[in-house]
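The form predicted alone is given below as one chain in C-alpha cells.
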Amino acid sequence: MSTRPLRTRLVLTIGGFGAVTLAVCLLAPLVGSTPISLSRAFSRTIPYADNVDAQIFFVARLPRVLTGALVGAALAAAGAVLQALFRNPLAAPETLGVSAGAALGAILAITFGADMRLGPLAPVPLASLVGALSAMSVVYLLASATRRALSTSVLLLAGVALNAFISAMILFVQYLADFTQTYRAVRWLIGDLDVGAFAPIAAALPLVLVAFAIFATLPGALNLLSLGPDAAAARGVDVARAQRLAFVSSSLATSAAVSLAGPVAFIGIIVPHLVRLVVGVDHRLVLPAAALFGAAFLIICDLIARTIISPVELPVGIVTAVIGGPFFLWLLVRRR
C-alpha cells in the first residue's frame, strides 16, 4: 500500500475507515438492554408520547452515539497532533492540563451551580468548556512568553504543573461538597456519553469544526515537525505558526470533547497508534484515519459499557481505561 500514490491511499483510508465508522453509527443505536424496532421508532402513526421505541432511539441512544462519534474523533485527532508536536508517542490530550481545567469547571458547577441554567444548555458542560479554555490560555501564555516558537518543554512542564494544581483544587471543592454532589462529580470524572439531548452536542460542534478546519492545514507541517523544529525550519516550515496552530486546535478539540463527555481516558493515545499500524506515519493519512476510527472506537467502547452487565450501564471511561491501561504499558515497553 505504501507504494501507491498518495491520492489512492487517501481514498482507501477515508473509504475504509469511513465505512467502519458509518456501520458502527448505524448499528449502535439499535443495540441495548431493551430491544427496539426501527420501523416503529420512525412510525408516524403512533403518537410520540406512546412510542417507547422512538423515545429510546431519539432520547437515550442516538444522542449518545453522536456524542461518542464527536468526542472520539476530536480526542483521537488531537492526540495525533500532540504526538507530532511533542515528538513523543505517549503525548495525549490530557498532557496540557486542558482536561483538568474542564474537570475543575464541571466540579464547580456541580457543587455550587448545578441548579442554574443558561438558556437550553446545562451549566456543567458550559462550565467545563470555560475551565478548559482557561487552562489552555494559561498554558499558551506561559509557552509563548518569549514571542518565538512555542517551547514544547515549557508546554509539557506547564501542563504537568497545572494538572497538579487543578487536581488539588478539585479535591478541595469535593471536600466542601455533600454526598450527592460528590457522587455526581465522581461519575462525571470517569467519563460518560449519556448526554440525553442534542443541545450539548450542538454547543460543542462549532469548536470541533474550527479545530478540524485547522487540522486540515497541518499534516505537511506535522510530518516535518516530527523530525524536529530545526529540520522543519530548514525545509521552509514556519515553526512558530505551525506549533501555535497545533496547540490551539488540539486544545479546542479537547475542550469541546471533555465538556460533552468528561475526561474520557486513553482515546488520544490508543487510536493514533492503532491507525499508524495500518496507514503508516504520514499525517495526511493519520489525521483523517484517527478521526474516523476514534469515532467508531469510542462508540464501540460505549456499546460494551452499556451492554456488558446489562441492564446496568457502566460509564464509558471505565471501558477505555481498562483497554488503555495495558496498551499504555505496552507502548512504554515498546518505546524502551
The other form holds:
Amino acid sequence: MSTRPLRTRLVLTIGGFGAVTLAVCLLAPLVGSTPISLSRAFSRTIPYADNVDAQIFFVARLPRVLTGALVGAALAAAGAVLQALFRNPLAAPETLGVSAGAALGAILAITFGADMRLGPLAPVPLASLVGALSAMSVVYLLASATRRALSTSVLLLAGVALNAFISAMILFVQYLADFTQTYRAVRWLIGDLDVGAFAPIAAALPLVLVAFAIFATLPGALNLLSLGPDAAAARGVDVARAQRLAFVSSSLATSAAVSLAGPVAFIGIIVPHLVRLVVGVDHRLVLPAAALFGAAFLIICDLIARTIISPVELPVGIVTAVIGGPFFLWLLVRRR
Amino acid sequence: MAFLLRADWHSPGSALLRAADLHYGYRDAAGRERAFTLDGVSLEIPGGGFVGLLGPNGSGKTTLLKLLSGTVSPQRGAVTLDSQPLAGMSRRAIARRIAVVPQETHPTFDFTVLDMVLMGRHPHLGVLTLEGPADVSIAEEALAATGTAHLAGRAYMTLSGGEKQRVIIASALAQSPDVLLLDEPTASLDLGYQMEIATLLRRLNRERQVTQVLATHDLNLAAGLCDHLLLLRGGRVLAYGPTADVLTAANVQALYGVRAEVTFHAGAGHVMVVPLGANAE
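Could the form predicted in complex with its partner chain be given as well, to go with the form predicted alone?
Shown next: the complete complex, the earlier chain at its head.
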C-alpha cells in the first residue's frame, strides 16, 4: 500500500474506513435487546405513535449511535494529534487534565446546581464544558508562560498535576454530596453514550467541527513535529503556532466529547494505534482514519455494552476500559 | 538535477548568506540575559562555498547555525539571504532555501525512508496540498544522490547510523535548498561512516554547488572539506579565512589549548592536524 501515491492512499483510507463507519452507523441501531427491522422503522404506512420499531430506532438507539460516532471520532483524532504533539505514542486526551476539568464541572453541577438551566442546554454538560475549557486554559497558560514555543514537557506535567489536584477536588465534592448525587456522579464518571435526545449532540457538534477544521490543517506539521521541534522548524513548520493549534484543537474536541458522554477511557490510545497498523504512520492518513474508525469503534463498544448482559445496558466506558487497559499494557511491552 | 541549481547563485560580489554583528544570549531563570553566547559575529558565505565552523564546546557553533537557519532570532544584528533579512521571511520561505542536518534525528513514529525524505518537500506544499509526482521524483533523486535509493521502502528506525544520516541529508536535499547547514553530522558515526558522509558532502558541493556550513569538532574533516573556516571562541570570531591560512598550530592552540602539529599531508591532499598534548600552562 505504501508504494501507491499519497492521493490514492488517502482516497482508499477515507473510502474504506468511511464505508465501515457508515455500515456500523446503519446496522448498530438495529441490534439490541429488542430486535427491530429497518424497513418497519422507516415505514411510512404505520403511524409513528404505533410504530414501536421506529420509536426504538429514533429515540432509544439512534441518538446513542450518533453520540458514539461524534465522541469516538473526536477522542480518537484528538489522541492521534496529542501523540504527535508530545512525541509519545502513549499520550491521550485524558493526559491533558481537560477530561478531569470536565469531570469536576459535571460533578459540581450534579451536586450543587441540578436546577440551573441555561437555554436548551442541560446543566451537567454545560458545567463540564466550562470545567474542560478552564482546565485547558490553565494548562495552556502554564506551558506558554516561560517561552515563545509551548513547552510540551510543562504541558504534560501540568496535565498530570492538574489531574491529581482535580481528583482531590472531586473526592471533596463527593464527600459533601448525598447518596443520589454520588450515584449520579459515579455513573457520569464511567462514560455513557445514553444521552437520550438529539439536542445535546447538536450542541456539541459545532465545537467538534471547529476542532476538525483545525485538525485538517495540521497533519503535515504533525509529521514533522514528531521528529522534534528543531527538525520541524528547519523544514518550514512554524512550531509555536502548530503546537498551539494542535493543543487547542485537541482540547476542544476532547471538551466537547467529554461534556457529551463523560470521560470514555482509552479511545484516544486504542484507535490511533489500530489505525496505524493499517494505514502507516503518516498523519495525513492517520487523522482521517482515526476519526472515522474512532466513530465505528466506539459504536461497536457500545453495542457490546448494550447487549453483553442484556437486558441490562452497561455504560460504554466499562467496555472501553476493559479493552483499553490490557491494550495499553500490550503497547508498553511491545515498544521494547 | 535542476532542482538544486539556481541561476542567480553567483551574482558577483554579493554573498549568498551574510551574518552581520550577531548577538545572542540565553536568559537565566530571572529573565536576565546572561553573557552573550554570540557576541558580535559577522561572516559572509559566497554561493557555492563550503565553510567550516570550529570551536570548543560552548563556543556558540550550534547557536550560530540556529541563527543562520532563522529558527532562532538574534537579539542584535541580522542574517540576510541574498540581501533579504531572514527576520522578514516566513519559516516556510526560509526552509525552501536553507536546509539543516542535525547531529541525530529520532522520529517518534515508524516512518519509512521515503516518508522521511518526502517530508523535505513540506515547505514547498500548501497547507492542504498533498505531494504530487513531481515531489516524489525530487525525493527519489535526493535518495539517488545520497546512495540510499535501495532503502526507500525500509523503516528509518531499522537503519544503521550512517544510513540514517545519509537519509536525513537526502531529506534536506529534497527541500531543494541553496544552503545546507550541518551541525556535527558525523559526531556519532564510526570512521567508515564519517568518510562516507564526507565524500557525499564534497560531491554535493562540487557537482551541485550546494553551499554548506559545517559545524564540527573534527579538524581533519573540516580541513578536507571546507574552503573557508570560521573559528569561534567564547562567542567571538577568532579567525575567518581560507582553510590553509586559518588552520594553524597557533590557532589550534588558541582555540582548544592544545599543542598541535599542522602539516600538509600529500596522501590526503590537505593539511592535517596532529594533536600533541594539552597545554602545560
